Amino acid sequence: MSVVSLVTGAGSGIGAATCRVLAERGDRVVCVDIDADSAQRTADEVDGSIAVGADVTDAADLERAVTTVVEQLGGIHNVVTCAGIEIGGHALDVEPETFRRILDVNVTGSFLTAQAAARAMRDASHGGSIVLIGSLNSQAALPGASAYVASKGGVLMLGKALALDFAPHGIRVNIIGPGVTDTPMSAATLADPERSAIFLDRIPLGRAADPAEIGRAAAFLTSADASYITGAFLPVDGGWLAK
């Protein structure tokens, strides 16, 4: 049976790039996105993949998606949780609904995805690997980003806790911390010379990441080469956190 890898947030950015990277190494890729049309567009570009529309904040939606994958492809071996949102705002002004929404997608969504997939891995008794997409903001705060920083800090500790709970079932869980990455989410910042310079000046490598560079980190952590790595945080940030 082929290795099956499920990627959330597959419609664009890091998620779409991760789908392509995993497919290039031979995985059957399941492209999951709340926007089913976007998921399908990515799947159309990736050989041997399928698209599933699902909301990562809806447990029933994810259980349905996982059941569909198991029935169609025979199981799930790897998961990469790329679905996420970022909404800035000064902490004095952020609306409670906005704060809750960011935590719901970034933290609860990561948890529900990992939980649904891990149950399938446990039931199949073959173990697996789960990679949560955190951020450099899992460890370093920025002004005007209290909700996002809180959510990504939560993703980091969630991943560590899941690594402990899932280890007896042979399921590894690790966290990637992308830095500034050239995605639609960052497009406005990177297109603004003044704002872009503020960020790029803080990166020792002096550039934003290509989304595929994050995807390749996920490919490593879901590979046999990382078979003894679990509960780890891997910054892919051009050196930002080294300062």
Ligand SMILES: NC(=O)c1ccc[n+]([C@@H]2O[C@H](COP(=O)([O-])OP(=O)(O)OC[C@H]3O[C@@H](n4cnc5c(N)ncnc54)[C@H](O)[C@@H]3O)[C@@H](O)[C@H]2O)c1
The other form holds:
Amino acid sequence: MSVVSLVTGAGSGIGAATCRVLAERGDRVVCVDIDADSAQRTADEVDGSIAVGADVTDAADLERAVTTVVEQLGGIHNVVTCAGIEIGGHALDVEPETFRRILDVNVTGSFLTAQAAARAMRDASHGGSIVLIGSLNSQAALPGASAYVASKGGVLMLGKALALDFAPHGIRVNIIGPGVTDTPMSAATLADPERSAIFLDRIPLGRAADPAEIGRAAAFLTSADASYITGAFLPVDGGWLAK
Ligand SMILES: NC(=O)c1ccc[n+]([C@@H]2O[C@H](COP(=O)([O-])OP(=O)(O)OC[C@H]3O[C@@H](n4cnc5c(N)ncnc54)[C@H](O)[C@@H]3O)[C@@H](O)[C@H]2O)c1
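Now the other one: the form predicted in complex with the ligand, given that the block above is the form predicted on its own.
What follows is the whole complex; the chain from before opens it.
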């Protein structure tokens, strides 16, 4: 049976790149996104993959997605949670609904995805690997991003807590902290010479990441080479957090 890997946020950016990287190493990939059309577009270009439309804030949606995967592909071995949103705003001005929405997608969505998949892994007794996509903001704050920073700090500690709960079932959980990555989420910043210079000047490697560089870190953490790694935070940030 092939290794089956489920990726959320698969319709764009880091999620789409992760689908491609995992398929290149031979995984059957499940492309999950709230935007079902974009999930399908990724699936169309990734050999052997399937697309599932699902909202990661909706537990029933995720349960349905996982059931579909188990029925169609025979099981689920790896998960990478790339679904996420970023809405900036000074902390004096952020609306409560905005703050809650960011935590709902980024933290609750990561939790519900991991929980649904881990239940299937436990039921099948074959273990598995889960990678949560945090951010360099899991460890370092930036101005004008209180909700996003809080959510990514939450993702980091969520991942560690899940690692403890899931370890007895042979399920590893790790967290990747991408730095500035060239995706639609960061496109406006990177397209603005002044704003992008503020970020690029802080990156020791002097450039944004290609989304595939995040995908390859996820591929490592979901591989047998990482079999004794759980509860770890891996920055993939061009050295930002080293300063
Ligand atoms: N791009 C960066 O510079 C950067 C840096 C650090 C961390 N990250 C994180 O990486 C992850 C992926 O970001 P990206 O840059 O690829 O963004 P992106 O906007 O290109 O892609 C995000 C995807 O998530 C999907 N999504 C949003 N809400 C969803 C929901 N409720 N249910 C299911 N899918 C949903 C979107 O439809 C989209 O396809 C995010 O968690 C983001 O916070 C990005």
